[in-house]
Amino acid sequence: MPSVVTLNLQDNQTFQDWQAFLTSLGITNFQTNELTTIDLTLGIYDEAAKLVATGSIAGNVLKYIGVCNKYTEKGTYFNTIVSELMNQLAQQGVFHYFVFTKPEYAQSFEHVGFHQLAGTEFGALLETGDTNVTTYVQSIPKIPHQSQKTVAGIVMNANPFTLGHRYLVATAAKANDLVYVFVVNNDVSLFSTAERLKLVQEGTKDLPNVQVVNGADYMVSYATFPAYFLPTPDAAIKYQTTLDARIFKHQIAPGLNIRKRYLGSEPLSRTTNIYNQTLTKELPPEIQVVVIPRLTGSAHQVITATQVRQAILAGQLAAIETSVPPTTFTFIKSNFKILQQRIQKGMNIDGN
C-alpha cells in the first residue's frame, strides 16, 4: 500500500513540484481563488522522491486529484488518494463529498462511488456520500397536487433581502400557485446563511404561495460555482454557470415540476449578468426564463444589497431604511455595531 503524505503547498519548493506534476496532467487552472479555497493537500511519492499522485480538499469539494499515467498502480494510487481524501473529511464529520473532474475521468470516480450531476465539455460534478440530490428535493416542502400547479423557482444569495428582492419574488408570486427560493447556503457573505434565511422567510412570509428554502449545496454554492464569490475570468464563470444551470434544471426542477425561473435584470454585476445570460440558454425550453427589471428607488436608481452593505460600512443607517423591508431594516438596525465588526475584520462586502 502506498504512503499518503500531506503536502505543505505553503513550501516554494514543495508547490512548485506539485504544480508541474499537475501541469503534466493537463490540470493548469492554478488562479489564486481556486488555491486559497484549499484546506488540505496529499500525495504519494515513489522510491525515488518523485511525486506520481495528490489530491486536495476545499469545503466537501476534492479537487487537484492527479495521478501519474506511467505506473502500473495508477488505479491503486486513485483508489488511496481518493480514499484517504474521504477519510480526512469523514475525521471532521463530513459525509458528503463532490467532486470537479475532466469528463475523461468522471468514470473513474463512478466506479468507486461517486454520481455525476452534471457535466460540460469541460468539466464534470460528482457526488457521494450519505445524502445527494435525490434526498434533497424529497426533502423540500410540497403542496398538493403540485404536478398540476404553476411552479416557479428563484434563487437569491439576499445578502440582505432588499426591496428589490421582495419585488422580484412578490412579481413571481402573482403569476404562479408555488414559489420557491432557494437561498444561496454559503457562510462567506456579510449576513450569515441562518440570517439571510431568516430575513427572506420573514420578508416574503405575507405571501403564502412562496416557499423560503436553503440550496444547500446545489443553488450557486462553492461545490457548483466558487466563481460566484470570488473574481474569476470569464471563461471559468462561463463553466461554473453551465453546471449550476444543468444541475437545476436536470437535478433539482423535474422533481418539483419548476417550469419556470425568475431573474433580476442585471446592469451592475458582470459575474451575475454571465449567470444570466447561461441560464437564459441551457434552462429553455422545459424551464422558461423570466427576466423582471431591477426595482429603483427614489432616486431612480437600483436598489441592490451592494449599497446596502455599503451604507453599512459608513455608518449610514438611514440612507438603508428605503431599500430594504421592515424586518430586514429591524435586524440590521439590532445588529449595526456586529455587522460593522464583521467588515472591520475583513468580511468582503463587495461583489454579490
Given for the second form:
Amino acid sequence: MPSVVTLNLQDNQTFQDWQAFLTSLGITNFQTNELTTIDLTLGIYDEAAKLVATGSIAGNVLKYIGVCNKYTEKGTYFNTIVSELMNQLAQQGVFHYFVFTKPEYAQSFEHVGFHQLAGTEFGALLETGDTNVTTYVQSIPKIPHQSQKTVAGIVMNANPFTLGHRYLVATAAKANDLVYVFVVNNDVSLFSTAERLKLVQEGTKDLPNVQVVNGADYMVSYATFPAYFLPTPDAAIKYQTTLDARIFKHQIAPGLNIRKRYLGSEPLSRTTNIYNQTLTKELPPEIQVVVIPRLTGSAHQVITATQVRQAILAGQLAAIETSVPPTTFTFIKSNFKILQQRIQKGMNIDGN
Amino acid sequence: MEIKQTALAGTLESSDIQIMLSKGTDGIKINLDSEVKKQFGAEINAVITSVLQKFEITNANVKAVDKGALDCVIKARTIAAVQRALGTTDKPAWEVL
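In place of the form predicted on its own, the structure of the form predicted together with the partner chain is requested.
Let us now look at the entire complex, which starts with that chain.
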C-alpha cells in the first residue's frame, strides 16, 4: 500500500502535477484566494510515482480532495486521505471538520461519518466531529414556551456595533417576543469576535428580550461563506449564500422557532446585497424576511461600520461618536491606539 | 474519570475503526457508523462501553466510524482514544488489555 506524503505546493513541479491531477477530476477553481488559505496538502503516489490521491486542509475545512480509483478498490485512497487529514487536525487540537464538495461526492463523506448540513445543485456542505449543529442549537439559551412565542433572528458581523445595528435590533425587539442576535464568529475582522460579541451585548443590555449568541461555524462563517471575507466572483457568492441561507432555514431556525429574519437594507456592499437577495429568495415561506431601511445619520448619510473603521484609521474620534452607541464609543476611545495599530499592521478595513 | 479533551484514534481504512471521544454529560452516548451495524452494532457498542467502564468513565460522547474492525482492534483504538482524552498516554494502562 503506497504511503501518504505531504505535498509542497510551493514547489512548482509538485504544484503543476497536483493541479493537473485535480483538473482531470473536474476540480478547476485554483484562484489565489482559495490557494492561500491552504494549511497542508497530502498526497498518495503509486509505484510509477504518479499522483493518485490528494486532499488539503484550510483551517477546519477539508478542500481539494481528489482520488483516482482506476487501480484500486473504490474508496480505499479516499478513506486513507480523509482519515490522515483528520488525524493531522486532531494533533492540532481541531476536532470539528467541514467539507465542501460536489453533490455526487456527498455520499462518500457520509460513509466516513460526515453529516450533510445543506446542499445545492452546485455543492454540498457536510460536517463531522465532537460538536455539530444539533449540539449547537441545544446550547443556545431559550425561554419558557418558546414554541408559542414570536421569535426573530438577526445575523451580524458588527465590526463594530453601530447605531445602525442598534436600530435594527431595537426595531425587531419591539415587534417580537424574543430576538436572537447571532454575531459572526471569525477573527479576520478589525474587531475580534470577543470584542464584537461584548459590544453587541453591552449595546443591547437595555432590551430584555434580546439574546446575543455567537454564530459559531454556522452563520456567515469562514467555513460556510468565505466570500463574505474574500473578494469573490458573483456566481460563487450566490452559491455560498444559498448554502448559508439553507443552513439557517433547516438547521438553526426550527429548533429555536425562528419565524422572522431581520435584515438591514444594503445600499453599499455588493456581497451583502447579494446575500440579502438570496435570503429573500430562500427563507420564505417558513421564515419571513423583514428588510429594515438603513438608519441615516445627521448628514442624511447611512450609518455603516465601514465608515467607522475608516474614521478610526483617519483618527477622527468625533465622527465616530455620532455613529455608535456610547458603549461602543467608550471601547473605541480606550483602545484607539491598538485599533489603529491593527490597521497599520495590515488588517483590511474595506471589506465587511 | 473525567475526560479532559476530545481525542481521536484509529483510521478510516478497511478493517479499522475511527474513534472520537469527547466530554459528555449524560452517560455514555455512542454514535456508530458501520456498514455492518445491523449485524454487529450492538457488539461494537458493547466493546467500546466495556473499555470506557474499565477506565471508570461514566460520561462520554463517542463517535465511531467502523470499517469492519475486529473486537481486538476496536478495543485497542478505544484505549488509545481514552488515554489521549485523559492525557495519560505516557502511562500505558496495560492492565486494561
